[in-house]
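Given as structure tokens, the chain that follows is alone and in the form predicted alone.
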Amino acid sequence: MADEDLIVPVAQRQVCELDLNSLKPPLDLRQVFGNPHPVSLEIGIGKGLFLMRSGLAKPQENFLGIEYARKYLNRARERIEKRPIRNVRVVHAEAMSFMQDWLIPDSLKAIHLYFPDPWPKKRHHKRRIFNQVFLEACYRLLVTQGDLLIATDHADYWAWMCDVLAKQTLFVPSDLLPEPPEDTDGLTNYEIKYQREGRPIFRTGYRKP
């Protein structure tokens, strides 16, 4: 039986959600995880599939996830806590505010942005998280040679991302792409759904030089 299928008894489960109301910024990630292992951040964790699989597959790394939608965070939290995972933490927060207020420079190994809300209507484009300000925040938080990994199914948003990336000078293209783990059908639940619908998936990776 794979670790993904193991279920931890309720009494032995570890709480993975950080209560920001009981903490003061910025976070000490070594204290949060209880070790000095490198930390990766996922922005918009949805139902937590990527975090769950990453935490199980890479016990010598730590994973932190942000989710603004409480109903999805609750599902992700349950998914993670009922399995033997000790290296994943999640927070209920708005992504940009959390990145700016709670994390210190040069503290992350990687930042994962998978299937963010495309805000497809033109009047809503200003709500898209992917812009120059977002890239500057990522650059501040990533260590040297840290990775920014991105995936979307939305062609218009992909064109928007490519335009932003073409104009920026902080990051360089990387050969590392956000590919699903071997023998799985997607990085996230969204990707699994979109693949089944036959939608193309756009991926790219950039690195802090």
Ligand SMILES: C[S@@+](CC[C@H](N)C(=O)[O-])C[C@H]1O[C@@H](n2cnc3c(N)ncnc32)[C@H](O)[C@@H]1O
The other form holds:
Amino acid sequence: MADEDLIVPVAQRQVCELDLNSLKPPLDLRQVFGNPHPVSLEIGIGKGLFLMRSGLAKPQENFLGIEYARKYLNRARERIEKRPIRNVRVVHAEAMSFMQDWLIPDSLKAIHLYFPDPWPKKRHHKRRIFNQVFLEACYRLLVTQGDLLIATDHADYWAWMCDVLAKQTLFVPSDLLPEPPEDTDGLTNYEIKYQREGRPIFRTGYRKP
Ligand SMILES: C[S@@+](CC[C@H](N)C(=O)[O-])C[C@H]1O[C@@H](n2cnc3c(N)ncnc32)[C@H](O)[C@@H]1O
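Which structure goes with the form predicted in complex with the named molecule, now that we have seen the form predicted alone?
Every chain and every other molecule in the complex is listed next, the one we just looked at coming first.
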């Protein structure tokens, strides 16, 4: 049986969602996880497959996920809490505000942005999370040599990202690309779905020098 299939009895499950209403910013990540292990952040976790697999595959690391859609956050919570995972926390929050208000500089080993909403209509492009302000927020939070890992299936959003990346001077391209945490079938639920449909996947990695 794979680790992924281990199910914790209901009475022994631990809540992995941080209740921001009962906390004060900024978060003390050591206190949150109960250890000083490196922390990676995933933005827009959807149903939480990447976080779940990362938590299981890398017990000596911590993983924090942000999701603003309650429906998906609940799916992710269930997926994580029913497995023997102690190193994953999720928050119900808007990503940019959470990053700016709740996290301290130089606190993250990596930031993962996988299949962000593409907002395809031109008049909605301003809603795209990936822009210079987002990069500045990531730069502030990552440790030196920290990684920013990105994937999308959306060719127009990919071109937009490449344009933003070409104009910025904070990050340098890295050899490390987004990878599933183990030898599994894809990074996230969206990647698995799009790969099955035969869509091209665009991915890149940048590093804080
Ligand atoms: C297209 S889905 C991808 C989900 C997951 N990353 C995957 O690849 O399967 C984008 C997710 O990001 C969430 N999201 C989009 N913008 C967000 C924001 N500003 N803050 C928090 N979550 C956000 C959406 O609710 C949605 O669950």
